[in-house]
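Below sits a lone chain in structure tokens, taken as the form predicted alone.
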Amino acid sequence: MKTIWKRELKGYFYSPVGYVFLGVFLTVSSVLFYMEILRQRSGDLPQFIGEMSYLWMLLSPVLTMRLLAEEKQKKTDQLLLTSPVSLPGIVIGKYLAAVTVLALAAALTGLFVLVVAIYGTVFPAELAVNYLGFVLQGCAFTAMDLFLSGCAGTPMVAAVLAFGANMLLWVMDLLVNAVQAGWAAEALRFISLYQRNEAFLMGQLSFAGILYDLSFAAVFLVLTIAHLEQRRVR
């Protein structure tokens, strides 16, 4: 698993993928920081982090599109599947590489926090909870998009599938207040990654939210392993 993690992590920065992801993430988050904080002379970091969370929906497909789909496209998937590394080790290694780049992107936004701290007031405990929800949400999106990468035949198809699935989750979140049936709204609210993140943005350490995000990621990692297992036995 460690070998896979190192290989994939190096792959992000031996190719343009890692730099494109970090560059776009920081560019868009800088624009959001200007609009939400600097222009309004506000210190509302939770609001800013909440706005940044939508970047996972847009950019996590960039992190995952090549992880498994590229192996299939280059016909190296069978070599990988028959390697001494276990399937869980392969999947988790690739996932942790993507999460490492994701965490690096989140850490770099600490520069924005530093600006607010210089000119205003920052509450460390509240900020830590905000970022915990922010990163966990990104991890959940990454796990789902990794599964879709394993189902796709090429990185481009993987990116389209992942973006579509991410958008579907966002649309489902918008439907929470639109549906008439109470049970339907509750069901949508239960599975919404965005609704689960609300407690973190309010500075509340939600153990239910932590469990949900981790369970969401674990389910898709297990599905990815099962999918690869099916391909191995064919």
The other form holds:
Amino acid sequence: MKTIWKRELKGYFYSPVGYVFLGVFLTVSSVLFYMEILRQRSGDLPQFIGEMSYLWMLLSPVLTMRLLAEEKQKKTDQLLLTSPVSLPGIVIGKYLAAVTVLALAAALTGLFVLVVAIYGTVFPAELAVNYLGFVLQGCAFTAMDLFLSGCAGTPMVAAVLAFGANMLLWVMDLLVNAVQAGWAAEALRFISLYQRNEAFLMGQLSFAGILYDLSFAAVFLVLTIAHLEQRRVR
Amino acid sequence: MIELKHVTKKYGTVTALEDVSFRVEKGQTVGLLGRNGAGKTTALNVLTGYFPPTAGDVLLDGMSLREHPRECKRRIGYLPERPPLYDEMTVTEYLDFVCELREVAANARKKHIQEILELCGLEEHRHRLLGHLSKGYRQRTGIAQALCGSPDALILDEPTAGLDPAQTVETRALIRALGKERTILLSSHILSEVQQICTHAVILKNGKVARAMALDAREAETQLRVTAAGDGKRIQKALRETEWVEKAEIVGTGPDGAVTFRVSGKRPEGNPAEQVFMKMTEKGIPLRELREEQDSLEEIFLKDTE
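Show the same protein again, this time as the form predicted in complex with its partner chain rather than the form predicted alone.
Everything in the complex follows now, all chains and molecules, and the chain you saw is the first one.
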């Protein structure tokens, strides 16, 4: 697993993918920082982090599109599947590599926090909870998109599928307030990753939220392993 | 030792392999032959654990691949039809990654990679990106990765496919050198290649084993076609009295009473046809025809797969 994690992590930076992901993420988050914090002379970091969380929806497919689809397309999966590494080890290694780059992107936004800390006030405990929700949400998106990369035949198809699925989750979030039927709104609220993040943005350490995000990721990782195993047996 | 035991592999309703069993003994180099779609690549993929068989099992030194996948996979090096290379890595980075995958100890890795680079003639290209290598060197790197972790058995799927003549000769020489210390199973369409490299051959037809044979033994056997006039039993007796002859079968009788035999046995030191001629002369049997008859691998292949 560690071997796969290391290779994938290096792979992000051997190719332009890692640089594109970090570059776009930091460029867009800089624009958001300017609009939400600098221009308005505000120290409202939770608002800023909440808006940054939409970037996972847009950029998570960039991180996951190659992970499994390209192995299948280029038949390099033959090397991995005939080596002594287990299938769960391969999937988890790849997932952790994507999460590492995602965490690196989140860590780099610490520069913005530093600016606010110099010119204003930062509440470290609240900020830590904000960031926890932010990263967990990214982990959940990444797991779902990794599963779709395993289902797709090429990285491009994987990216389109992942982007579509991420958009669907976002649309579900928009529907929460529009749906009239109470039970339907409740169901959508329960499923929505964005609604789950609300508590974290308010500085509340929500164990239900942590459990939901981790379970969401775990379910998709298990589905990925099961799908790949099924493909081998077929 | 590698053994396929009653292996069946189905893709949906299509049966790619049906009750396939054969063994590759330690130190043998075995060629897996068959027409397109005969199940060669499927057999190799099952053997290397790329996918499991629908029924049956693969044994490596008596150990079940189904029950001990990790142990078994450590003992096999596999070169698929298309070498599994990451174009963005250099040759050394790639081999280092494969060594790590195959659990080669970190302190032994550098020396091990150096030995593999030397063996495969890749030293000069060690820092080149895999994506920039020619087809021949990509194939060599594919063989090099199969050697990582010093596996006892090498499985090579069409190792010379698509190479130019010079590269083909080099790759064959490399495989021959590797075969001195390892068990090798390779698939190929090129029968002359199998003849040159392999000690044994297994011919697949429609997912079944049509024949498994020793190529050395075929070389060591002599077969003659003898036609002589006279009593068939007398001629047969005379033929069997010839020192090297083990079998003398009647294959036909001519309208003039001449009888034709297929005579076979271990190749003697002298000329086998001359010895038969001398025996017939000694017994006073008039010979009509005497010629050496040897089924080439091509003939055997065509007979078995038609």
